[in-house]
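Encoded as structure tokens, the following chain is the form predicted alone, with no partner shown.
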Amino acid sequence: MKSYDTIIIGAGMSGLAAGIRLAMFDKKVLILEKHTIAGGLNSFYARKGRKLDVGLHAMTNFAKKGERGKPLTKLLKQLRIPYSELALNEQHRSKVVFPNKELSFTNDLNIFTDEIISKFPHEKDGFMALLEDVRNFNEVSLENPYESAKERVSKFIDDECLREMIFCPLLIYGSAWEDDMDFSQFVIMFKSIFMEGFARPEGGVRRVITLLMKKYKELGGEIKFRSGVSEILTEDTKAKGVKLETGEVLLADKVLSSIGYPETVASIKEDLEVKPRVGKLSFTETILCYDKKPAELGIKDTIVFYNENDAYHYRKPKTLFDEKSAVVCLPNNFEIDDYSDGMIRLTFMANFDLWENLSEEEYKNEKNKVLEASKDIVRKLYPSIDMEPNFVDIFTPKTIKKFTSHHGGTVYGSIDKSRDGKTPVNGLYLIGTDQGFLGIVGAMLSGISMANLHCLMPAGAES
């Protein structure tokens, strides 16, 4: 049986980053991936001659070259990757759209601040105080207690509409909780979206994955595709290695799992007292391609957080999907547009349980309803798009379950996070979503920080 210093389950962003970090220090490391390509929730595919990203609307946490102290800067330093390799292109302008108010923002926080002061002048002092609280909060401390973000933010912002508009992008871009989020997560998301902002690597997520894979292999790291893990092997709550779906056994004293907390626990035969809760948030995604690009029609938006109610209902819908709110992404509208035609992507919150129980014919019909609802929102936001799309693709919570194996087709993982990555099994640690970091940059930082803490520190130092 082969033996390694560390086995990493999942070749997503956190797994690849952790692998690079460990290989950098001459650890014998193996990444196991059940599919044929890397990327996990942020991967890619090709259809009818088009190269399409999965999951990636934009990278958050933008930083300019040389900016110190930013998550992206720290990430690249830890992985020893030059900034120029990412070929990042900044967004034009994004906005939050509610029935009677709109708030625009760019990668310049001053734009967002001016928008709020202009449209909510009575909340100027409160918003400035909230900014100060966010700046002074250590969101990555492993010692932070869980705290309701809505309760804390309400101490600064009285206007319910403004609170809902601030929370809208942060919730749908990262919360496993319904209608709220932990304050540490709030600060992470607030900084990554409003204070740092959106960018897109030229060539999309392929560039990031190709870059990470190249770095990992150059450092001597090993990766096995089509290698799903059927069991995490333990003895007396101590990790021993893994058993693959093929029956092959691989040994390691340290195992890093990026597949999610509930999914990790379900892979262990020992009876553990901990039962992590499965998150309820899943989504549909519609990709529409058009003969004309947004810029040709005078459209400059990059991402729109659209909501038809005065309140933002971030929760598992009682219907198959919630067409009353959506994320509308226009990937052409970054500094450089490398797409051959115009593209719009729409994300709806969805109910996995209802999608899971559809017959084949019902499934097809409901996907058509998602398509029509998506086109309706496009027409509401952009009447100048008066043409039918020339290409359509749709995925649902069932698609998410199929390609991620996440229980309930959840995207943001368990309601229960492990900030320090620890599980009840000694030597088994979480990385990625259920360690608490989200997004491409956050996932990679999770992999790096957990690898540093649990696999590179001297024995006993982590405690």
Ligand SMILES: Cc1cc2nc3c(=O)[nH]c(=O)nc-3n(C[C@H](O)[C@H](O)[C@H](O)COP(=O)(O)OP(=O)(O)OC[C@H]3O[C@@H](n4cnc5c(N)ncnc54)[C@H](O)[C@@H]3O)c2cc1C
The other form holds:
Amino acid sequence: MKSYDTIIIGAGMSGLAAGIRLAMFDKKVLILEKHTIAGGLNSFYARKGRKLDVGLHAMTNFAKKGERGKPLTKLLKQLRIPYSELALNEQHRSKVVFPNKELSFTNDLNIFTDEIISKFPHEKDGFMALLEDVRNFNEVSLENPYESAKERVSKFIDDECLREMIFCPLLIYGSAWEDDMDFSQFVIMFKSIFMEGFARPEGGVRRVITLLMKKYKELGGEIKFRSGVSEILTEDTKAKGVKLETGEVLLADKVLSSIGYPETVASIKEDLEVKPRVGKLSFTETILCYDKKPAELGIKDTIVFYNENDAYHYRKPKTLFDEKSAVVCLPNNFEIDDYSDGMIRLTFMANFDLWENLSEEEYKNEKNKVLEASKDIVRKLYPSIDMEPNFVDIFTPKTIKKFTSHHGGTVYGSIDKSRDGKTPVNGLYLIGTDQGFLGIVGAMLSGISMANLHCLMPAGAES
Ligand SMILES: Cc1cc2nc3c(=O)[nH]c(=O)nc-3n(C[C@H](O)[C@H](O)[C@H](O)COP(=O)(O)OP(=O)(O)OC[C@H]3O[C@@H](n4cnc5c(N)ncnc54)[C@H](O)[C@@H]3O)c2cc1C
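Having seen the form predicted alone, can you show the form predicted together with the ligand?
Then the entire complex follows, led off by the chain already shown.
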């Protein structure tokens, strides 16, 4: 029976990053991935000659080359990947659009601050105090207690509309909670979006995954695709290894799981006391391609957080999807545009249970409704795009479930995170989404920090 120092379940961003760290320190490491390619929630595919990203709108946490102390800089240093290899292109400008107000932001925080001061002058002091609070907060401390971000932020900002506008991008880009988020997560997202900002690697997410895979293999790491784990083997609440769907058993001293907390617990036969809850948030994603590029029509936006209500309702909708708000991404509008057509991506909040129970015919019809609602928002935001798309692709919460095995098609996982990665099983640790660091950069940082903490630190030093 084959035996490893560490087995990693899942070849998403967190699994690959953890694998690189361990292989770098000569650990015998194996990544097991259910699918045929790496990337997980943020992978890629090709359709009708087009190379498409599954999820990528933008990488958050932009940092310029050599900028010290930034998550991206730390991440690249830990993985020993030169900055230039990511070939990052910065966004032009993004905005939050509410019924009677808009707030623009770029990768320069001063632009956002000026916008707030000009549109909400009565909140100048409050916003400055919030910035100070955010700057001084150690969001990555594993000891931080959970705290409602809405409550804490309302101590600084009275204006409800401004609060909702600040929360809108942060919630939809990274909260497993409905209508609120933990303050640590708020600070992570605030810094990564408003203070650091968006960039896109040239070639999209393929570039990131290719880099990670190359590095992992060069370091001697092993990876097996089409290798779904059906059971995490334990004895007296100590991890022993895994059993694959094929029945093969592989042993390991430690197991790192990126498949989610409820999914990890469900694959253990021993009765454990924890019952992590399945998160409620899932999405539809529409990709529309056009003959003209947005810039040709004078459109400069990169990402628009669009909301038709006065308040921002970030929750599982009671209908199949909620067309009253959306994220609208224009991936042509980064510094360098490597697409051949114009492209717009739209994300709606969606209800997994309702999608799952549709007949084939209904599913097709509902996808069409998503398409019409997407085109409707494009028309409202950009009347100059008065043409039909030449290519359309849509994925739903069912697609997310199919390709990631996340219970409930969740994107941000369970609301029960394990910040230190520990589970009730010794030697079994969570990485990625349900450790709590989300997004591409967050998931990679999670893999790195959990591998460092639980697999590379001398025994006893971790607690
Ligand atoms: C539509 C969409 C848009 C997004 N846009 C962005 C964006 O623009 N910017 C950004 O930063 N983030 C974005 N994200 C979020 C980002 O993709 C995720 O937060 C991140 O990729 C999560 O990585 P992970 O390693 O934690 O988990 P995952 O990517 O979920 O990886 C887990 C892996 O485990 C595998 N697996 C599951 N079960 C098993 C099993 N039993 N055995 C073996 N393997 C298994 C899965 O196939 C998967 O490959 C987006 C996500 C989606 C869905």
